[in-house]
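One chain follows as structure tokens, the form predicted on its own.
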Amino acid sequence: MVAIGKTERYINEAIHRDGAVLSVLIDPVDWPSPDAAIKAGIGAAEAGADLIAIGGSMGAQGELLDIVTKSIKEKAGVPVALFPGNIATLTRYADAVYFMSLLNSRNPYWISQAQTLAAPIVKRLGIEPLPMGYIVVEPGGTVGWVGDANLVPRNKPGIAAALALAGQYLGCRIIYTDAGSASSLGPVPVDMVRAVSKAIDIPDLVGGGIRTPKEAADVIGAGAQWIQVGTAAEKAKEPKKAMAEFVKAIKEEGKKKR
């Protein structure tokens, strides 16, 4: 079993506290430039973010995240998580990583293939594992096309949460649904986020298309513990206000579930 690490401690204390937590992803190749990502996420981070999450489906990895991550992680003053698109995106100044197996994908290269390339690197840099069951719901985006995800229908809540208690009993601590970015269709349907957090007892991280701090708030109301936003940032005029506001919501909606 992966010993609990500090990053991992930090977030179960959190949702402990707070009823609910909020991480902001800033994929490096979204942004104008890197010093626009990077102000971003610290911005975030001062709004009362939990924790900044770095990476994407495409193209950060390299020299680009390493500038991004490293910058973030000197002012933020929360951990800084990678969120890997491949085995590639991983660098040294991270606290933690997303060690996710897409749990409905049809390549096992995602389940576990890639898993095993990646994890000798993870130790040898000293990154933490967050051991995660991801799970892609329609319409899925681009991950759910890199990842060649056999979709969950929007309308079948009960196969996101035999996926999610699968990932539960293969000794996942985490469980991430996504929607991917910028859905289209907006988030995971709050009765599918109900039925996963009523079939598990891990934390349930849900993303992809939530682009309101009422969408977020409803989400946790649902019985999700864990919202992640990225575009919603990206998108916003002011991305640290637009962050506020949201820490706002899903904070006063963790106080009612406590």
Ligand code: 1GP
The other form holds:
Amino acid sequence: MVAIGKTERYINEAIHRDGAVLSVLIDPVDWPSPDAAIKAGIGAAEAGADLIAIGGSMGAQGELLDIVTKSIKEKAGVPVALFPGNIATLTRYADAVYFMSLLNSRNPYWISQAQTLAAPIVKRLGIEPLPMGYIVVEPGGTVGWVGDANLVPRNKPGIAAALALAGQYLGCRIIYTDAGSASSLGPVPVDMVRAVSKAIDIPDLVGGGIRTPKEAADVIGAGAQWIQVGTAAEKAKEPKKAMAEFVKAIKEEGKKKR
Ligand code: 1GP
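With the form predicted on its own done, generate the form predicted in complex with ligand 1GP in the same format.
Let's see the whole complex now, leading with the same chain.
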């Protein structure tokens, strides 16, 4: 039996305790400078974010990724997990990596080939893999284009639910449903969140286009246990204050579910 790692246990415990967790995504290439990215990541953790995710679909790699990850890790006091864009976007300074298979990609590279190339590197770097089924929903944004996704139509919650259940049956321990960063149509529709969370017995992460604490609370209220925001932090005048409002909103909603 594969032992569940430290970060995954921490996330499961936070979900069990609070009913809802927040990861804040810092994409180093989206911030004016590495220092700004680092400050935002540390601030998000100080604001109460449960986890800091680092990366994106046209991700930072090499020295920039190393510096940002290491610096946030040193001061954040919460786990730092990589949201990888490809096999080069790994760094040994992270605690964990979203070890994702893009379940609705048309290209086998994003389903199992990149994972095959990355697995030995993840092992050698000693980064904890978080086995994650990744589902991209309309409009899909950059990740939908890069990942050549057969986008799940927004009015087909049953398709997302079936994909999520397939992910669970294939052995994934987390399902991530993503409308794509800064989704022009807003977050994954709540009826789709409801259908996915009803279909699976594993943590249900939702991200992409969640712009306000209310939208975040609605996603948790619809049954998700984990949400991820990135653009809301990037666009905020005071990222730390903005993230504190997200934390408050989802933890209040999470408490209602316990
Ligand atoms: C989507 O995790 C990101 O994959 C978060 O999206 O930037 O829209 O919050 P946003």
